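Only one chain is included here, represented as structure tokens and corresponding to the form predicted on its own.
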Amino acid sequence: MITAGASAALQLACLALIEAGDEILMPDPSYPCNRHFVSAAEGVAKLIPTSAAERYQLSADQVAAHWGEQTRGVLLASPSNPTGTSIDPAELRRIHDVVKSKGGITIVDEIYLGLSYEEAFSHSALAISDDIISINSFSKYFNMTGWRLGWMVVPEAMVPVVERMAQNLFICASTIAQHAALACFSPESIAIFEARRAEFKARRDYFLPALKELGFGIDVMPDGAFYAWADCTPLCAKLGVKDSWEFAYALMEKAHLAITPGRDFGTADTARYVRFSTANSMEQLQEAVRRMQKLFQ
């Protein structure tokens, strides 16, 4: 189903499937808007702390352990914002098996799937089961940010329900955007997108080692998207700050660099972490590294 961006798809999925008081299990850290879609449907987003050992993703064991009487399902993202990490396909299968055994729902935000850099993580959750709800968008891989065009793949029974809600909430996705998006599938366009994906990977391969050399802790190498989830605590003392919130402000004031403090994405140990974005030119990333080298030396 074509939607007015991935945000509309997430809203429609939550409204269709969540009743007041239903709990949805999510990883901590995770993209903040996703939990707000759950709240908007009068559900409860239950954030479960994750660690580098789980690639900052939920595991089947965690899902089973935290499943309660009010639990309706899981909302995952693979690759994830802010960590850039994906769920191992075998683990995702186990997660879905647990959810299915409980009669629950599995929603997977796959908006960054086209920007996967490792073959092991490059396949849609739909390869596991066609009753998984997959959310995607033209904004990232297809470079159509701002066109507000996405899609969702849902079980057949959900189609008329989602159609009725979309008609009342959005009427339809932008007609102009839909016509423009058809050009994305030409061989010439795909070649451009693949070249850009290679450039995103090159930026990651430069920037992550550079962060490590500066003293940041990188617990897991991101396998997709364009983010770096970095532990800034080794460098806080050099800026005279106590946590990532103050660190982000200090970096902005002293080096004119904008990063995102970890608390935007959850509460589980996020005071240690900041999120960098590599959705910028290699030259700008190199300049950012030079500024931080000067600041931390």
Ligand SMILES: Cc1ncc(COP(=O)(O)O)c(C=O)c1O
Contents of the next structure:
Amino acid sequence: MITAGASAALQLACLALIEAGDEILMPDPSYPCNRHFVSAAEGVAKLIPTSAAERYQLSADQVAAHWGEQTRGVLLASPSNPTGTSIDPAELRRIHDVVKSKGGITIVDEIYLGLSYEEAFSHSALAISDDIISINSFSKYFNMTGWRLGWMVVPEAMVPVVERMAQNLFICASTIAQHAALACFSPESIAIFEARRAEFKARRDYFLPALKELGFGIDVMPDGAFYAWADCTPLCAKLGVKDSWEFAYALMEKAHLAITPGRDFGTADTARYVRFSTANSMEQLQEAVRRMQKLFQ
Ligand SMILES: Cc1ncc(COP(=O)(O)O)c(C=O)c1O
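Output the form predicted in complex with the named molecule next; the form predicted on its own has already been displayed.
What follows is the entire complex, opening with the chain shown before.
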């Protein structure tokens, strides 16, 4: 189903599947809007603390342990925003088995899948099962964020339900954007997108080691997207701040660098972390590193 961005797909999936009071399990940290799509459908987003050992993704054991009377399913993003880390396909299979055994739903937001840098993580969840709901978009790999176009692959039985809702909420996804998006699939366009993907990887390969060098804690190397989830606690004292919220402000005020404090993405341990975005030119990233070097020396 073609939608107005992944955002509309997430909204439609949540409205179609969640009843008032239903609980959806998701990792902490995760994309902030996801919990809001759940609460807009009168559901309850239950954020479960994750660790670097699990690439900041849920494990099947956690899903089984947190599944309760009200639980309806899981909402994952792979690769994830803010961490840029993907879920291990074997673990996703185990999670989906747990979910199925409970009669629940598995929604996987795969918006960054096109910007994957490791073969092991570059396959859609649909390869595991076609009763997983996969959400994707033209906003990231295809670089068409402002055109507001995405898609969702759903089990056949959901199609008429989502169609009826989409008709009421959106009428349709922009026709002009759909015509424009057809050009994405020409070999010339794919060559451009692949060159951009290589550039994103090159930025990751430069920026992540540079952050480590500056003193940030990087617990796991991102395998996709364009983010760095960095522990700033080793550097807080240098700026005279107590947590990542104050750290982000200090960086903005003292070095004119805009980064995102961890607390936007959850509550567990997020006072330690900040998110950097590498969706910027290599020159700008190098300039950011120079400014931080000066600030921390
Ligand atoms: C994980 C994730 N899902 C969904 C979205 C929304 O994407 P779209 O522009 O397709 O609505 C974003 C945007 O940043 C995102 O990071």
